[in-house]
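Encoded as structure tokens, the following chain is the form predicted alone, with no partner shown.
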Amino acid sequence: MTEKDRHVVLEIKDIAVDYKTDHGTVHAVRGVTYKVHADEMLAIVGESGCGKSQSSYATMGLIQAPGEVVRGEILFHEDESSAPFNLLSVDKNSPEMRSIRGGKLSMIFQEPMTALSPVHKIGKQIDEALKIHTDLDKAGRFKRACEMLTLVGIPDAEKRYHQYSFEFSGGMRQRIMIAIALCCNPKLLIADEPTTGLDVTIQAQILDLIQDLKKKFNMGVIFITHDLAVVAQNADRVAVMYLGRIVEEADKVTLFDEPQHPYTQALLRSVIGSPLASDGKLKTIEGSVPGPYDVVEGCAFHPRCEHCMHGLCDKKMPDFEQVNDKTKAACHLFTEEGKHHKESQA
């Protein structure tokens, strides 16, 4: 099957998201577009504070004071059938929204312990969800939610339901947070760093268990990252974020065969075990990230960028368009402008 042919589950479409402090204003995400079909793992990565996360909550309708969606357009599709529905035409408080969020949407935070109650048995928290989004009587919420135990790895479901979460080792507190997620049979999955503190084995179990649920309820994962590793072996696309902003998108063989941009390409190199660190010789970034209150002419990444063409780069922000039949790219090496502008200063 081809990705026309696939069900597209949620388009986002020129997201931009603000945060307006007494300091200034802080650009956390400037305008990102992205595809997530059913039965796919979209993994999005980059450095910490690129704006990874924002767009996923302003999905979920998590952007708080004083945060602020403040364009773009965020299209769930619940069904092939029926019309997409912009998620941004709701107010996030309304009880159309509560209807999505939790339901056909759903997320899992990275950290389990500050996401769950304390003061409430796990079976609580996971009947609650049921309770909102299913028209199950409280007999079938309970055999729902033991399935659920059951299908994330927890022995003894009957007998856990009953107990609080600071009685649960960190993995099978982030199980719960999975069995809490899905437990309504969500459209599409948000992971944000769930295997964040965890042990390797662990965390190999987490993301063995996010692919086989994802098959079994063909739905579409989000898997928000800055581990590469994880996405080489669990992601299908990979869209790459820098200040904000997608540079590169593409499947994830060819983004790890054959990077485009220089930012994706300076990351593989950092990394060992892929293939621009062959050679076993690690090579850091250049410079640093700019601060959340600088302003960064054109591309934001040409301060560290060894291809900085000047008087270009620095002065015009490039299109994030297609550079080939597989990957999207937003760079001036690309661009008939950019060409021009290298051939006239060669």
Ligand SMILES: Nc1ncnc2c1ncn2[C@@H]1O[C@H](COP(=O)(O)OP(=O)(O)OP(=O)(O)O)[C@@H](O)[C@H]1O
Second form
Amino acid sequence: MTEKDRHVVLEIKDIAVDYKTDHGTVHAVRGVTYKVHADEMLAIVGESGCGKSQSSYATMGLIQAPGEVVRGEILFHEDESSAPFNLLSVDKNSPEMRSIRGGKLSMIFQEPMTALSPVHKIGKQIDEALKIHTDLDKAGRFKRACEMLTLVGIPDAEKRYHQYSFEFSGGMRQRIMIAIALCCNPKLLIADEPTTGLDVTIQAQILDLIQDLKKKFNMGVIFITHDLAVVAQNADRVAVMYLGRIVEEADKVTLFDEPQHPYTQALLRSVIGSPLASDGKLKTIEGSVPGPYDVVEGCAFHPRCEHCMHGLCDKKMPDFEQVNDKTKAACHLFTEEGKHHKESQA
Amino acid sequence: MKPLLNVENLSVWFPKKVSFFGKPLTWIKAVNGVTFQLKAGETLGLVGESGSGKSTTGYAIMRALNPREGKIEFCPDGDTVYDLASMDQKELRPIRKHFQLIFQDPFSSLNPRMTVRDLIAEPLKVSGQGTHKEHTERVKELMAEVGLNPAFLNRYPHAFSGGQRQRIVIARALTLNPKLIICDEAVSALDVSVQAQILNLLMELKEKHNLAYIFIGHDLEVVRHIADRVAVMYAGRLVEDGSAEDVLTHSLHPYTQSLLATAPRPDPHFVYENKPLSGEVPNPAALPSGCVFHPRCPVAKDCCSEKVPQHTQLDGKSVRCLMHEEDSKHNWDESFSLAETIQDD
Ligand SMILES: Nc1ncnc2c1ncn2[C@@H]1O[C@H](COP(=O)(O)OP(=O)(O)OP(=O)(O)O)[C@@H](O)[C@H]1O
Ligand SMILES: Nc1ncnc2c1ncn2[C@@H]1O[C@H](COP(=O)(O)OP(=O)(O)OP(=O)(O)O)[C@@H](O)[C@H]1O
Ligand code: SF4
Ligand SMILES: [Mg+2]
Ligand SMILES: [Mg+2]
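The form predicted in complex with the named molecule is what I want next, because the block you gave corresponds to the form predicted alone; please supply it.
Below, the chain from earlier opens the complete complex, with every other chain and molecule after it.
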């Protein structure tokens, strides 16, 4: 199936999230746009603090005060025939949003220990989700919960149903989180660093599982990670974020083979084992990511960029647009203004 | 010349259940019979899954933990050998300056109420050498060396980014001119671009000061990049060790092979041939009989649950697997190919 035939499950347009704090406003997300198709894994990568989690919390209606989604649209297409529903058009605590969140739209969090309740049996926690999002009776829910536990690779499901989260290993807990997230057949799964901190062999098992279930349920997956190796192995498409914005988006192979944005290029050069990295001394990106309260005018990457065009990059933010038939990027090397700027300098 | 470090048959156990009279009844066997050597100026990468005993091995070498048995021969000057395992804390004190530890978490390993100057100078102050002014000079020198601006001398750790804090930790470790630094997941918590900066720094410092590292990590690509030699641990045992290139490209042990087969690579064209290992690491309080890896091993035979493999020297590596032992290798047919077996499963 080509990308065009596949049905778009989620479409995010120019989402921005602000936190108003005593020290000033943090622009956690500064305008993020992407689409996710059915049976597709979109990886969102970027360094700590760039807004990966916050942009997905916006979709889930999980931004808490003093945070606020200050602009944008989040369109959810339940299936091909139904009209898109703007998740921001209803209150995040409304019955509509409650019935979608955890049901059609589901999320796995980074820390399974804090996301799972320590005082409820794990079976009960799956049961809760089923109660809200399905009309199965008690016996039906028990059966479904055990099926899900088996599906995610927990043996002895009927016995394990009655155990507590601390009785499971880290890998097992993450599987239980996946079982809870998937028990209501979601159309879209957001997985926020679901394997960070797990061992490679357990990570490989969990990634295999997510891939299988993606296909089986024709589900869209947003996979948030800072690990480019996991991306190269698992994603279909990749969006690279820097300081609250997506700077580049392309299919996986294009992104790794022909990165366009100077940040993506520099990032890939510093990843050990990537074809762009050198053997001895690694090429690194000068400087560090600006802090959350720092204001950077123009392109957020310009203070660290080796291609920065003074007078343009430090003044005006480049639009995120198609730069060739495969890639979208936000960089003045590809904008009309950038081309004019270069000509006028020459 | 004598090796800097010669670890022989090192075991570290923690009491699990203790009797009414304070006598341990059952043990968590965290490290069992670990043997390896490290030369001055060399980097040994120590890899393995969570709970395999990497940190415990490192802490026991530094005598932050007491070994149950084994030798830890340390030779800082190429001549005098100290067996750290048999020394008490008082005897160890003058030798401690030769080895240092760098932790994973640059946030919790720095006291937030101390300035960078005091943090870096602390080991000097404790050792009682030099004046306040001399300490400050040394701190400035070290800050410049690890890429920090010496003008920030009087700032507190919270004013620095994660990567900069790890630089502070490194400067502090260098204060007393150590011979050996144990880096326990020293770059694991850092973002890729910062990780690259810190790895460059560690490699630069090693060249300059002829430092030896025990580099504990779980990212095989990072370890391949920085290590001269690699040792692989599984459930408290060292299952394979040899040159980094050898172990990470022509591994002999089925566990190392499985790890390598599933570790993701930052290259979308890489073809993964094998399925991930099933199951989980065994509980160190109830280790499997025979080869500790046998319940998960894709090529295990009956003998594997009965006999404990010993170190076998083969192709420049030391490997602990019955498949490679003279007495038991007949159990694996000549024509047999490991890769095919894993694939079929
Ligand atoms: N409650 C909050 N108050 C103020 N700022 C916040 C809050 N939560 C998040 N932020 C800010 O929003 C920005 C984006 O954070 P986010 O958690 O989305 O980053 P991330 O890309 O997921 O990072 P990581 O890889 O560390 O998880 C950060 O600068 C962070 O400091
Ligand atoms: N102080 C302790 N008391 C009891 N058990 C311990 C203690 N320290 C470690 N262990 C146990 O010893 C085993 C080895 O732990 P260790 O921390 O050395 O593993 P590791 O390889 O460093 O793992 P990780 O990759 O998670 O850091 C584990 O099962 C651990 O639970
Ligand atoms: S817009 Fe300018 S500063 Fe930003 S990445 Fe492109 S060239 Fe560099
Ligand atoms: Mg996050
Ligand atoms: Mg450890």
